[in-house]
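Take a look at this one chain, the form predicted alone, written out in structure tokens.
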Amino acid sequence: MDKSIHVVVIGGGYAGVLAADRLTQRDDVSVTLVNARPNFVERIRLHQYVGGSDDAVVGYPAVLADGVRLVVGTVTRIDVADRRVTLATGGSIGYDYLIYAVGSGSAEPGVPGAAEFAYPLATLEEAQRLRPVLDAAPATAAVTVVGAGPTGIETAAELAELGRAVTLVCGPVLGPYLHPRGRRSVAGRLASLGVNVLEGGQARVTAVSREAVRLGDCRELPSAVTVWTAGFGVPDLAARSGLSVDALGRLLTDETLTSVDDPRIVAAGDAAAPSGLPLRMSCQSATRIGAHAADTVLRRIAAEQPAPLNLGFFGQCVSLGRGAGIFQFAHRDDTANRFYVGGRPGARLKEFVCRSTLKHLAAEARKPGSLTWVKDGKGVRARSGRP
């Protein structure tokens, strides 16, 4: 059969490539994955990069299908109107179906001295940057991570294993989404590291210097190495294109990830907003989203109405060295019950998760469709209502 529906997925991240290898199960349908890098990045192991226990790249054969295309490049505008996304290098590429999955990265921190003197991690090229900062600064050298979202407490806990002297700066409070008891349990772990926990309302980080951090109180703490891991942003391309976006940047959509300006556009992970109401940044929010999105595309080709997006939730692993790890389990609306894992089998459960996320990318490529997942039991998809 002749592959006369051509589908490009922008992003090659764990939604981009779960869509992308999802689509190939039709045989009249060809896939471009356009993505700004060679390999595929583990972002979830980026703080173990940072830490040098995993280099946090995989090959895209290891994930990839054999039918897919794939251009190394950056889009820089989507043309609704022709259908054809515009390269940086100034080529252009046609298509009929579009799955938007740009994914995440930092956002502008918006504190004075952040951007000049402060370290993001949230991509593998600003795991690249900081890595060989820390690795030249004295092993006494004070370091301290702002943000304690899974990256943040990843981060610290990866660092004060090595012998690194770090503080947390958390804002409010360590852990927003754990329960209490999950919170408790990751403020020993922190502290058996020697990791210095600030939180609440004057735990803020208020200007950052080359070898201080200032907080909201006016104290100066030392740092010779600031990380910063708060704040969210998506690209902007969605927005520069011409597409409803919402406060954030994210593609507005309806529930079946369909964009509310033109239904041959799919969203897929991070830089989606279904009805405004996005979904918790997790690789099991991801991947699923990406197959989601592709079954949408799919429908839509087989003159099919597309289904609303339902998802249910297990919960949120976070590494706290590679001694400790917690996972909070959740109830399917991904609210945080009393439930968790820690210590030593919350290590090996987080490792689990890391790996099989891989494994479920790697077994769709082989056999497109196979990937099924937990529904929320009442027919309505569970919201994060995550900024």
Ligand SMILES: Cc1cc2nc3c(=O)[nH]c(=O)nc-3n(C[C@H](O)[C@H](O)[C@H](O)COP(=O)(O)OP(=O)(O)OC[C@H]3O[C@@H](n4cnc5c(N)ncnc54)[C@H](O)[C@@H]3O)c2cc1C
The other form holds:
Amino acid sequence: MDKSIHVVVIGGGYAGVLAADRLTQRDDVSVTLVNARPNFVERIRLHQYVGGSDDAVVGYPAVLADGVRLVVGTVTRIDVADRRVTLATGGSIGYDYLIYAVGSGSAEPGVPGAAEFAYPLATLEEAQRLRPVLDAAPATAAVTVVGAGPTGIETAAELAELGRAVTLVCGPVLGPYLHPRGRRSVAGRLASLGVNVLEGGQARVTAVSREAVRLGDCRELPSAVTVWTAGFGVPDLAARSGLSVDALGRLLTDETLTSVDDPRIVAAGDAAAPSGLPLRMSCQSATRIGAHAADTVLRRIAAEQPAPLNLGFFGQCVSLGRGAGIFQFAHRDDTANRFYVGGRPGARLKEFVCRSTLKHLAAEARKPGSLTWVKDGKGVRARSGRP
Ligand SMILES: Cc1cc2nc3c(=O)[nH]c(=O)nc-3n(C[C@H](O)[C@H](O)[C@H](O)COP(=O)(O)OP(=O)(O)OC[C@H]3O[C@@H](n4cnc5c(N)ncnc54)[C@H](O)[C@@H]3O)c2cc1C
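Since the one above is the form predicted alone, can you give the form predicted together with the ligand too?
All chains and molecules follow, beginning with the one already shown.
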């Protein structure tokens, strides 16, 4: 059949790959995935990359359907009127529909010295910059991890398990998402690994230098390597292209993930803000939003009404070194409940989740449209019920 409809997906992360694979269900659709790198990055293993237990990279053939054309390049502009994306190399690609799945990266630290002396860990390139610095630092050198969300906790535990002297600067509380019971379990594991956990109003870094960090109470802590994990930001491509975005820069969409400016543009993953109420940035939601974004495009092509997004979370999974982890279960509204699986079973569960995520992508590549349970599942909260 003539492939008369062309869909371009920008961003080959969890959301973009799932969407691209799923779009190949129709014989009359051709799909081009534009990604800045030649390989798929398992961002959820970047702390392992830094610790040396995983390379966090998978070849696209393992996760991408045969019918998807991969273009390695960076999109610098979306020309909405002409339905065309411009590449950094100067070329451009036209589209009938566009899926915007550019993901997330580090947030601007906004703290003196952090941009020069701290090492963020939200992208492969950042992890590649950090690892040799850690390798070159003496084994006893003080390492400070700033931010105690899942990325900070995972990084602190990974490095402490390797024998590093780690201080985790949390801000008000360790693992804000966690239930107090889960938090106690995480604190216990970090203590057993020798991590110095600083929590409370003054436990925030206010300045970073080459060999120290300053805290809210003006104390200076020696820090040979400072790792910055406090928050994610998103690329400004949508904003630069004149599309409506939320305060962080995520593409504003309706509940079907369609841009509020243009029905031909659909967003997925960390860079999407459906109805201005984005889901928690996570690969857990990125794959499911990716599937939904593809379905929205497919329904529009079929002249059907796209369905509203209807998904939620089932918890948060955090590794605590290679020997332990926690699966913190959540209520339907994404608040943690009292149930968790910790210790070694928690580590096994986390590893299972990481592998399953890749398996889902590979399954969708082999049989596009086959993933049904990852989206619109029963027992998940309708987005319209979100506070
Ligand atoms: C260390 C770490 C651990 C994490 N652990 C977990 C976890 O355990 N569980 C969980 O649910 N989440 C976790 N996350 C968060 C998770 O990785 C992200 O939420 C997820 O990757 C978002 O998927 P995405 O597809 O939206 O974007 P991404 O995976 O970020 O993919 C976006 C892709 O778009 C490409 N791109 C961006 N701009 C352009 C452009 N202009 N042109 C072309 N390509 C472009 C990027 O290069 C990238 O390949 C973790 C994150 C980190 C950093």
